[in-house]
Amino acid sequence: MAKKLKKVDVVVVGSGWAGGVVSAELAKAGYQVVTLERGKKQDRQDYIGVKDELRYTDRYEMMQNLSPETITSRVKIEDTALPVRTRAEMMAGTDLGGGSVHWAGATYRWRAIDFELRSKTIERYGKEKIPEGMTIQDWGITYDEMEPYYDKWEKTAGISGEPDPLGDKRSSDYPNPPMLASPAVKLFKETTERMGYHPFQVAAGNLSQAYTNPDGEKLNACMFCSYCTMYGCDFTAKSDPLATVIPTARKTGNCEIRTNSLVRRVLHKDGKATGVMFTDTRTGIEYEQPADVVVLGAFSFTNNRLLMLSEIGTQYDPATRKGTIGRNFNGQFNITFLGARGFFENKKFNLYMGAGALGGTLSDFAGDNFDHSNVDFINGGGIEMRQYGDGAISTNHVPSGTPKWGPEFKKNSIHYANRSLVAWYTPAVMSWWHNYVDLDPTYKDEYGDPLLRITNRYTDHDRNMAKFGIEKCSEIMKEMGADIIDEDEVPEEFDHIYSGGHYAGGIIMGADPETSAVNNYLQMWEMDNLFVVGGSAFPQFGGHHPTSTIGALAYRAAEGVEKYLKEGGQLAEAKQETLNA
């Protein structure tokens, strides 16, 4: 029997910015607030000196370890979905900030179309144009309301950029300036400006300059040190909850951050959650830690399993596309993120200094930001040339063609070490009615419990949107004057790898609650004390990184968790919608 603590007023479940935030925001309110993380603890010298590329690009240090727990995969609904077992196929963070502390630092909020999808489209285009089986929806909320909460977590994040001059109305400047251009982004900015686009900084999570955020916590300047993307900072120059809304959490004396918990229940009674049953990884020791409220602030995987463990709301089942849970699965990968890498003769860039979001980038073709009349898709993307910064290990950029060994392998891999860009296109994902998650009939966990099951297929859309912006990185590398161009192919079907942590979807924001699990302060619309923030809440994606909408959706909770706990009761009102799907 699993040992009973102390009530709490809350209890957060997870670390990243979506828990962190949420423990930090409630701490300063005053209630007191347990998170929990089931990865070990982390502090920022415990990255000091991890500039090793072998462990930690190459061989995923800071990813879960899949052999316990992993998911299974299919593509089609009659398929038998198989265990992926391997790191370098599906990437989820661990340890204590989550998924956050390892990201690159790429920042952009979503556009207003976005959460407005539906609507908007058939309001432009009829409803003609979204295709039979898509199943997008709005989100419940506007980018105006939004707007205050992406403000809010770009102050606690000392996010660096400039303005969108294509994007949607701003209360206030990002509080950093953009970070310095290299000439490799100052070329891509230059030529694509001179294309008729409109070119930008990527606003970054790594910082241009030393900064206090409002809750007092001191970030330093990026140093391009090259170390961002699968690594933590020891310089605390890259945001992350680390050096942001973890210490914030504690310094109020409100909030016990426990790791190495694993939370394999949401415990419930009569229509309420109650708290959460939870293993210590380390003894094997279960306990139960009851609150008031239940926040699941995990990845989304883990908000989705979760939930269907805990038997708590309707599963969706795709034979009569009734059921919130692990309906509309979606995300930014495999598919996504495809291009065309330049190799220049004449041009020569520092390409082993960089940062994880030092880059240029334009949204002409994302959103509405073009007329969708004549093509076949809806929605669209960004279109980024980022300088990462180059590793010793696995950067070896060579034209294709090139023979994967011998003297030409080494002539060319020496030739091009600092002569290759690459643009890609940061495409809209948009959701089906065939993809979805459920619990595997089939394979469980070291604890007995099941795996959490994917299915997920392409469409003619997704290639189709591809393809597009294939064709446009293209244009931009010839203008660039690259002498040899490379385009990525586009894949006809998905083959189970999930690269970039880019996934989401299956306890849905929405207006209705037949076709949404939450409201849109991310309140279980069957469960009002149970709220689930993360990328899980995305009823499709947007044509751009998703980080900075997660952290602004954490604030709405927090502002949604605190209004419960004085008021009680749904914070929305349900509304009920038609979908042609």
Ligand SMILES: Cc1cc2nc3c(=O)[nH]c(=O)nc-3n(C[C@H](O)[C@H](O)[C@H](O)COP(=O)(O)OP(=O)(O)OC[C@H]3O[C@@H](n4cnc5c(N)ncnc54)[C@H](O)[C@@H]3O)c2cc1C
Second form
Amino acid sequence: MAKKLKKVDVVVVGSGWAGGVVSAELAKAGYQVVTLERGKKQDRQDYIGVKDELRYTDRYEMMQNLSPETITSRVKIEDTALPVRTRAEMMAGTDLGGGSVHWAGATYRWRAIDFELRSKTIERYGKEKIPEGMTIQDWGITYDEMEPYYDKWEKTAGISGEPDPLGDKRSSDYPNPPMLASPAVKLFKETTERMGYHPFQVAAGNLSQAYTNPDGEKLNACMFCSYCTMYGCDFTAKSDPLATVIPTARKTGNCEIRTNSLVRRVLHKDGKATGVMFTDTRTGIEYEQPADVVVLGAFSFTNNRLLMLSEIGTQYDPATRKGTIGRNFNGQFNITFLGARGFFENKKFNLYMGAGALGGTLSDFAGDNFDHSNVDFINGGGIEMRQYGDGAISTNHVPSGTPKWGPEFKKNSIHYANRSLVAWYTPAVMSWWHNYVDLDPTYKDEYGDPLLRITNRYTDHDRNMAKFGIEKCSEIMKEMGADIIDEDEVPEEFDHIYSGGHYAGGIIMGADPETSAVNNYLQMWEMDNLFVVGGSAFPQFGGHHPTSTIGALAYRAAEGVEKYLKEGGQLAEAKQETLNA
Ligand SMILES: Cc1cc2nc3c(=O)[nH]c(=O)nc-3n(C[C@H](O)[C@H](O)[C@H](O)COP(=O)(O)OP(=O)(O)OC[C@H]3O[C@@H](n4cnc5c(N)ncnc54)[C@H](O)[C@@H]3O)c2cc1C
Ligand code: SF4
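Structure of the form predicted in complex with this ligand, given the form predicted on its own:
Let us now look at the entire complex, which starts with that chain.
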């Protein structure tokens, strides 16, 4: 029998950007909050002196250990799914701050069209532009309504950037100027401008200067140390929850953050959440944390799995295409981030300096910034050239055809060490009736609970989009002066590699309870004191990195929880929508 703890106003599951923002905002507003995190306690100091490539880049020390709990994966509905067991194949964060600590920091607002993709596509190109089986839908919120939340998150995070010349309206500039452009970034920007595009600096969670955020948290200027993506920042120069929302939540005295607390069920009675059940992973003791409101901000996979394990809502069934829990699994991995790598004989760059989000980008082929009448896909994505900072052990770019060992391999490794750049496309990912999540009938975690099963396959739409992006990146590399260009290959089928951490959907937002699980405050239609926050709410994926949209949605949800605690009831009006699937 679980040990019952004292009731609080709000229990939040997860301490990344999603859970961290909600915890901080509600604690600031005076509510008693308990935040439960499955991983261990980490602080900024824990990342000092750990620039160890073997541990972090090669052995993925900051990622979830996939032995006790993982996902299972299959391509077709009739296949048997198998567990994904190596961290190179799936990267979810764990420990205090979650994946929001090891992220790279590339920050983009999603475009106005992303939030109304279905209706705007039909408006401009007609209904026939949306293929049968594609289950895209509007979010039940517009970009204009999202804008204040983006603005708030960017200020909390201290984002350094310059506006996208083709971007949507902003109420204010980024709080910090863009990072300094390296020669490689300058080359990308100058070249693409000459080609008639509209380049700009990638907006970054790596700070261009010292900054104090509106909550009084202080961040430092980035040192371009290179050990950024997949690492914690020991200069407090990468914006993450450990440097911002977690100390803000703690300072209020209203938020207790408990680590090593693996939440295993949302408890509920008579249509209301009553709290959560969690296990202390050090002792194995089970606890019940009662609360008036439960907020799940535990990354897409756990958000989905907890609802399924707790038997909340109706599981999506691909046979009938009905049910909202697990519907529209989507995300940027594997077939996304494809492009072209250029090798330069007469240009050298200092590639062993860099930062997670240092880079140039353009959005000429994103959203509806280009005419789709003659292309066989909808939406699009950004093109980026990033200078992450190469690693002595983990990076070894040589032109294709180079032997994998021997004198020629050695010669090319040394020759091209500072002579290769890559541009990639970050396309939007559409949702399909056959891509969804449910509980695996066979495989279980160490506590005997079923694992989450992903069913995901590619469509011609995905392949067409990837091919388009690779061609554009290759043209850019050529114009930049590359002597050898290696184009990525478009994979025929999904190979179960979930690289990059951009997984979404399953508990999607919308205006219609028939086709969405949460309303535009991230409040569940079926249980009004349960809020589910994060990428799980994306009905489909936009054409840029996700985290600023997750941060903005977290501010929106925090506002919703406060409203709910004051007024109760459903915060959004349900509307009926007609979908094509
Ligand atoms: C290598 C890498 C680079 C990335 N770079 C970028 C980038 O440049 N730009 C960008 O926009 N995005 C990037 N991302 C994605 C980004 O990390 C995520 O979008 C973001 O961290 C999601 O925030 P979140 O709060 O939803 O989840 P998380 O930050 O992962 O937080 C979820 C927390 O919930 C905890 N949790 C999970 N299950 C339970 C449970 N049962 N009980 C208790 N706690 C639980 C986890 O341990 C975790 O701490 C990157 C991801 C990876 C892997
Ligand atoms: S590159 Fe900058 S932001 Fe990234 S870890 Fe190094 S100092 Fe921190």
